[in-house]
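Quick heads-up: it's one chain on its own, the form predicted alone, in structure tokens.
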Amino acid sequence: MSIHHPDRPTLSYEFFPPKDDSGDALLWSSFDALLKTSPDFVSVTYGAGGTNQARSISVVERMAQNVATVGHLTAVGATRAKTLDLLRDFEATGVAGILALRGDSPKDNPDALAQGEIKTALELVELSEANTGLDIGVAAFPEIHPESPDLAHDIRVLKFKQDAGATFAITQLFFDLDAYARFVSAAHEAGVTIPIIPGLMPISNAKQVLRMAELSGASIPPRLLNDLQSAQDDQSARRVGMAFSVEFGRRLLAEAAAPGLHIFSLNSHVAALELATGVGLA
């Protein structure tokens, strides 16, 4: 799979393995209606530690018979064999690319990290760059990870992860433009080549989405959440959060060159495919 097209953006989306039969029926409705865009890949999450994994792997072979499809694939309780073997059941099966994550221990299992046999997400990349022809995706921080002590270190793992094997890049959630525009940057500056895709996320509903945005680190405008609070209802706050999404990504592929987009779907099409049609991609 190449995801990198020198011509003009990619254009993708991420979707989460359901929990239930009526998380599935969504699931695929709107898996089905965002696959009209003709988006260049998708995603697709994994629980950590045993969380859905399962179901987890039966969406992404099931999507991977319709579009280039990418497995996430975390560090959290690993072993070598059981990983070899999953990377080749993907390979098998026509899934195009994995995104190599370390990834948290669940809540009910804190030390699931310490007790696996991989610990990093650069071990997944050595691992199925030296057994595999999948393409490698890692993730990419611009606000810095949260276990980093500042954004040099973060940079080095990243041209470690890309020397390793890694062909691209997708973002943690974030709101700040010019964060962008700094690590991608300096991660030039330090020889990162790989394609840095800005993951994106609809402001369709602004109190998951702020929380979202606290789990994760991630800075929100101070303008954006004082419109996202004065606004009347909820329907008030969609409309402000959806213009600030869609003149994001606007912004990004503009201003910051972004090589495309991924787009949080959050398995509901409607938001996701505003957004795609907003900053013109679909």
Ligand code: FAD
The other form holds:
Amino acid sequence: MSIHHPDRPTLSYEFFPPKDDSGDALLWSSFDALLKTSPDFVSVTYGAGGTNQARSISVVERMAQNVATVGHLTAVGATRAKTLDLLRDFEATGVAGILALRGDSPKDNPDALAQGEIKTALELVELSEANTGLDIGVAAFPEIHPESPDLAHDIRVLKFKQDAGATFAITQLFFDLDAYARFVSAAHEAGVTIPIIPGLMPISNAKQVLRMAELSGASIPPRLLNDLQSAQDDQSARRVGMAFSVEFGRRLLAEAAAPGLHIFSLNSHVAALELATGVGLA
Ligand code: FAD
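Now show me the form predicted in complex with flavin-adenine dinucleotide (FAD), since the one above was the form predicted alone.
Entire complex below, previous chain first.
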């Protein structure tokens, strides 16, 4: 099953497993609201902690009853046998596909990656391709993965993943159109043909998004940064941020020929809906 449609841009939303009951209520009301926009698929992130992983699977299972669902899966610190069990658990939920990710060592266990059997997302792609019928997506980094020496290296890794069975990629958040265009063009030159779907973060809470950008290494265009920082209050900053996000999404589709938009909903439907509607996908 393919979650991508070559004839039109796809619309998808990302959610995370909630931590408590109020988060749970927010997730499902947002999911119901966003489902009305007929997304092509939704995705659910996967956390490093044990309880969070069980929650990921139960959220995936419930969403998969309503819409094509992609479960993120990380392999950091895990054995091959445990990862294979997890892949089978995912497949049993009726999920359409997985986003095969390496993950990062948690702060309280910095050696987790070194201690696990699976060291890269590529190995997870290979394991899934050999043992399941799931559609396989992977991560892509228009501004280069923090551990990567250069763009060419990241593109080589992406091509390995495609050759191993990945059928689509979703990018890290970014705010620089040229970075995406450069990455896609270099990927095409290297023989990458799978759709590289931009991950789009609506800037509705400017402080939170600026913090996330810093953590992920995403550059903020100086003019946007200036406009956000000189906004009088949170409401004005939101107006500036959302206007930028809608314009950015439109340009990704129109100028950079992006194959769709993957909106990071942060489990809240208001900004995601504004963005999907603003860019003309809902
Ligand atoms: P890899 O592809 O393994 O790459 C990691 C590094 O190793 C890169 O520098 C790469 O260039 C290098 N590398 C990989 N393979 C090779 C090779 N064969 N030879 C040489 N070098 C190689 N994290 C979570 O914990 N949960 C989530 O749900 C989650 N969702 C995400 C969703 C998206 C869209 C994105 C972009 C990231 C997500 N992440 C998530 C974060 C991700 O786990 C981290 O960014 C992680 O550091 C890298 O994951 P990866 O799959 O790109 O790893």
